[in-house]
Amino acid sequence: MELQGKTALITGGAHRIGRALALALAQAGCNLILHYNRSADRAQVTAAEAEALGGRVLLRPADLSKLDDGEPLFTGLPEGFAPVQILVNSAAIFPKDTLSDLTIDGWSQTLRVNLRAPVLLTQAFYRTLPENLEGAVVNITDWRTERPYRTHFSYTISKGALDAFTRTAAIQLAPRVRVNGIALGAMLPPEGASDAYWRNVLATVPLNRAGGTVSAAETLLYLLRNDFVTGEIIRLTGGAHLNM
């Protein structure tokens, strides 16, 4: 897919990895529909950075935990933003819970943001994409679906289901829409994490370093540009997934 002039909708694009993905799309020539929930200030900064790279940006606030219909994010767009041909499902929440202590509310919240919203947005994306155009979806997931966290039960289940959704949607939306995923490893230290914690994490990475934002951005652009790749989930882990 040629990215210049295409419109991309990215969820959770205000900060951290989402910001890097948004800026990579802008630098590649895309116009952005930048979704955020509570990060309005950060979204404004990211939008300004993207516009400085030459992209046009439309900010769209939405609480994905309350999303019942994805189509409003793809319709009624200003001139130059429609149709949307790229969807990046990056937004996620990362609650700490286990099977023994999870609550119905917490479980439902995590599934609604991490799984239900990407499914509904992908459905809306496909329905609103003109039949004469191709599209691409990239879901941001986590390699730890292969080696589950001990203390993030609902998150791990939601991302594992997102992996299955990625492969299923790739079959069902072909040949017009390609669907792929990026399974992130140790990219950035968690907000508020200690230096000691992060050193311990990186000690499990064979490449002995964090992935950072550039590798994630380059992987996204590869998956969008290569029009013979669908149903793939690239593990971006520095080799950590080999330490099973």
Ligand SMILES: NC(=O)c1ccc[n+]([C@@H]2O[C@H](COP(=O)([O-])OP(=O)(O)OC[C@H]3O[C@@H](n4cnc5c(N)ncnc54)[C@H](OP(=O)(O)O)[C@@H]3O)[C@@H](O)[C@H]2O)c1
Contents of the next structure:
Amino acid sequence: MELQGKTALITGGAHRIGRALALALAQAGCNLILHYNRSADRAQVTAAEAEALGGRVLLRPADLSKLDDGEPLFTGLPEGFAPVQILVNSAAIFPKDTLSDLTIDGWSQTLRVNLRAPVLLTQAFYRTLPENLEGAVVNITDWRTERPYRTHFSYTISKGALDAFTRTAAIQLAPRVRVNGIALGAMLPPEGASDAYWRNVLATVPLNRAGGTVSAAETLLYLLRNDFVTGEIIRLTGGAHLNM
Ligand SMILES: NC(=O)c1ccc[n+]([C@@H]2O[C@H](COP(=O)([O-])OP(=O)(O)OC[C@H]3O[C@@H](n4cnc5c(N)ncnc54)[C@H](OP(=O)(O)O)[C@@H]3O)[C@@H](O)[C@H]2O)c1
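The form predicted alone done, now the form predicted in complex with the named molecule:
Complete assembly follows, chain above in first position.
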């Protein structure tokens, strides 16, 4: 897919990894629908950065845990925006829970944000995509679905289902829409994480460092540009999965 002039919707695009993905899309020539929830100030800063790179940006706030219909995020675009041809599902929550202490509310909230929203958004994306256009979806997932966390039960289940959704959607939406995923490893420390926690995480990475945001952005552009890749989930782990 040629990215210049395309419109891309990215969820959780205000800061951290979502911001890096948004800026990479802007740098590649896309106009952005930049979704955020609570980070309005950071979304505005990211939007200004993306516009400085030449893209146009429409900010769209939404609490994805309350989403029942994704279509309003894709419709009512200002003049100059082409229909949305790229969807990046990056927003997620990472609560600490286990099977034994899990609550119904916590379980529902994680599944709503990390799984239900990407499904509803992909459905709305497909329904609103004009029939003569191709599309591409990239889901941001986590390699730890293959080696489950002891400490993040609902997150791991939600991302594992997101992996299954990625492959299932790739089959069901072919040939017009490609659906891929990026299974991230240790890219950035979770906000508020201690230095000791992050040192322990990095000790399991053969490349001996965090991934940062650049490799995630490069992988996103690769998956969007390569028209023969669908149903693929690329691990970005610095080799951590080799320890399995
Ligand atoms: N950081 C890593 O090393 C790492 C590793 C593996 C996988 N990942 C995955 O990579 C993606 C980005 O990670 P990150 O560390 O940059 O995430 P993060 O800092 O935890 O940010 C989470 C994002 O999700 C959005 N979000 C959370 N709850 C929401 C809700 N109810 N409605 C709408 N949006 C909501 C937030 O938006 P607001 O701030 O606007 O509320 C924020 O942009 C996630 O899918 C994560 O699972 C990250």
